[in-house]
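One chain is shown next in structure tokens, namely the form predicted on its own.
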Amino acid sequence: MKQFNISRILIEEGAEHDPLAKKILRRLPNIPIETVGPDELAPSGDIKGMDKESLRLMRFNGEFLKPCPGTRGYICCGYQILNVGTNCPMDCSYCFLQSYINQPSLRIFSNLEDNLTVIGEIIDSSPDRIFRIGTGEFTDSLSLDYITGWTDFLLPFFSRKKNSILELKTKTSSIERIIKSRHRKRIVIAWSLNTPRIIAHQEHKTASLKSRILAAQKCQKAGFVLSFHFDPLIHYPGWGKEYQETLELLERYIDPESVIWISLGSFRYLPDLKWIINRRFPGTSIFNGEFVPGLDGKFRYFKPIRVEMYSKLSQRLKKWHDDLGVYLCMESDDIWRQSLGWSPESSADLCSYLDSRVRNLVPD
């Protein structure tokens, strides 16, 4: 298990009387302890570092389970966000997070625990609803999960919700507590996928390729659903070799037979990335591409480009099977006909079609 350093811990006042706050400063004994008021904001254009060594414990007065935003004008999946921190020890170039630069340090909410009675009630008050639950949106799944334990308390919990599965996405290697967990039920362990190449010089600190798929493979023998999600497909030359030895690398270790879905959505960023992006990673090649403004505001790759990525990847993963649950990530129903030959016409047809892959895939 790779383990991050923090240097030091904040604690917000009214956060160190949470039981979740206790028990991350039982695994921490040695790391010096700091008490700060609440949300203490970087200064506006600091950017260095984003403070990833430091492990702040807050309370979160939000709405814990909150549906993706998805984006105006694009085919959005309907997935909901279960909000257990933000930002992680590693450091993608890409990151959208880096947007939040005025929130820097490992952001853990903790009174997570305390409102799963609240987000239980939720999903049981609508019992003929598929809830897909996510946890990776703000923050790795697993990264930081040998200190935080989230695993601990949320498969068991959600284990017993028959109308939702909980999915954890990673870019790490780290399956140890969940492998030793007995909770499978309506559980899926996600790994977002690149080239090694990517994975070498945008992805820092995170797990190689193949570390990412043998756990996966490990995961996967001790009866968990799988999922992958290809986001950001970065275009540069040698794309094309280099994703389908990708593929090929993922064929060999997994049984498509229990993959759920895969998911497939290009690099695209907001205009006041690009500044933060250049100036926190200079010299970086990932905006070397044609790029045109979406319906959105974010800055895509030209439509060609993306309908190619998109037909090549699709085109390999239907000849390792020809039921995965392809789909795409904020994308038009023209760019899924044009890419996959198909179209769920709109979000909600989306959430259909994924409902029904986990109504058929999960465990009950």
Second form
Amino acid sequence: MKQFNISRILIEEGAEHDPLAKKILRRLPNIPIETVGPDELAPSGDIKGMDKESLRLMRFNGEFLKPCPGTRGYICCGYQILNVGTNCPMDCSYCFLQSYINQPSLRIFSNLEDNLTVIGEIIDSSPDRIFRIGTGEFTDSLSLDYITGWTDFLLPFFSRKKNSILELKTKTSSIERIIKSRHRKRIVIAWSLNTPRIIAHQEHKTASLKSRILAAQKCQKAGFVLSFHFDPLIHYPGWGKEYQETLELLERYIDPESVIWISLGSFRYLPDLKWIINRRFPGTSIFNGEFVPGLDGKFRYFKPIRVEMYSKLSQRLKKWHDDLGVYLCMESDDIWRQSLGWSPESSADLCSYLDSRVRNLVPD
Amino acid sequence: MERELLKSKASKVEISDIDLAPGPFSMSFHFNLEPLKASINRFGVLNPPYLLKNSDSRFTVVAGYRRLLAVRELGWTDILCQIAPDTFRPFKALLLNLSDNITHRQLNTIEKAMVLKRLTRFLKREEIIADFMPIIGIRANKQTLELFLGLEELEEAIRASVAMERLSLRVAGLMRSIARDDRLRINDLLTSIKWSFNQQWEATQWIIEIASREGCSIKDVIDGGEITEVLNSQRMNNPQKVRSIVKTLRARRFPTLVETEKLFRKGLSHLSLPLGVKIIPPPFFEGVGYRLEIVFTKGQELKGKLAELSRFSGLEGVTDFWKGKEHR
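Having displayed the form predicted on its own, please output the structure of the form predicted in complex with its partner chain.
Up next: the whole complex, starting with the chain shown before.
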């Protein structure tokens, strides 16, 4: 299991009494601890580096379970985000959190366990609805699990919730804890995948493609349902061949039958993010593609380029297996039709499509 | 602060005893001394400069840097100055000079950057943003502060272009991410003919990104045949040259988009739409809604054009002329 360097713990006043904070402190016995106020940035906080070696334990006062904000003008999947913390110890150049949250340090919400009851009530109050929930939007679901032990309590909790699934999305191969767990039901382990070139140049400190796929294979053999996310797809010279090779590797190790879905999404960014990325990763080639302003103000690859990328990947995926639950993340009806040959037409219908996959593929 | 100032002493100081390199309190850049020299020649120095005595008995200029340069050029050997007390702290000296400057003149962009940079010796960035950026007329936020602080890294020629408002501040900020020779080359291009700041911004981004996309140098992009040809053209005036360079760069930076626009125009041209009728695609072809624009003077004319359009064959295939094209 890869362990990341944590050089100090910042603990916000009030968080020190939470059981999760206590467990984390026990797991990191020799790391210096500083007590800080709620809005106080740590002294000498390394803003440019996002201060990724500081673990900040804090109470979260917002809603732990919130719908993914989606984006206007495009079809969204109706995902629910479980806020366990923000930022992650890896450093993908394209990460939207650099501008979306723009707060340094690895932030762990120490009062998560206390709020599980509330989350459970929300889920139980709509028994006919399927809650597709993930922890991998604002952090990596597994990279800090060896410190936080998130999966120790999230797996048993969601395994019992019949109308929900928990998707743990990662770019690591840190699966030891989940493999040891006896809970499989309603847990989906997801990998964000990209070509080896993109992983090497843009996804700093993440696991290699092969490690991720081998970890996925182990999870599959251990009885977990899997999903994969090709997001962000990056357009660069040779992309077609290299994404093809990435899919070939996936096909070699993974049984498609228990893959619940595979999402495709292309690199998109708000204008502010470009400034931040250029500053944090000078000379990056990530903006070399042909980006134009989208309907939601984000820059995206020019439409024919997106269509070509989605078409090629989805055709190849279809050859592998014709029921992989391939869907597009934040794309228009028009792009869906041109790329995949069909469209859910609306966010509500995409939700229904993905919910039906949960009903069919996730064992009761 | 005023109490401390009252304790300053008037004294005649040899010009040769004063450090006349821009010191820690100076905020003057790219100025014309001639009017000041002419005034001093006629009326003398109306307000004496303020100096601080150093440990080596020489003097650092607190306020009056330009006056001192002017009198030196006029051949004076000494001047009456106010000498601040030894207890006068550097931060107060900086505030004194800032106050002296902003009450009687507009600081140029580089001078504002000098003020901010000097303040970082004494204050946290948050304090500078809240208390000083508004005073010198800059939008108070972290990003803008970083932009200004980075200006001092740039070469004098580029800073001079910014000070004279011939080069956009935003472009200067972008130039920090590229090598010295490359930014000087871009500075030459952007100041040799008149560009709008928006055109400068687009062109600079595109030049940098073209070099990255094509694996060539920025110099190669600028000195490549097309741009040089435009710059040397005798037929084009300056605005035409700028438009032509922007167009060239855009086609190189966005080949698929520009090709699609061409295909769209070509597709429409085959239709021979009635005069005054235009079909306008969504911006960047991102949306799905195309617009029809009909120019008419009277209702009767509109009716005629609508009737003509309704009989028009070929409208069915208007939109996606680009579909089926592969892009590399």
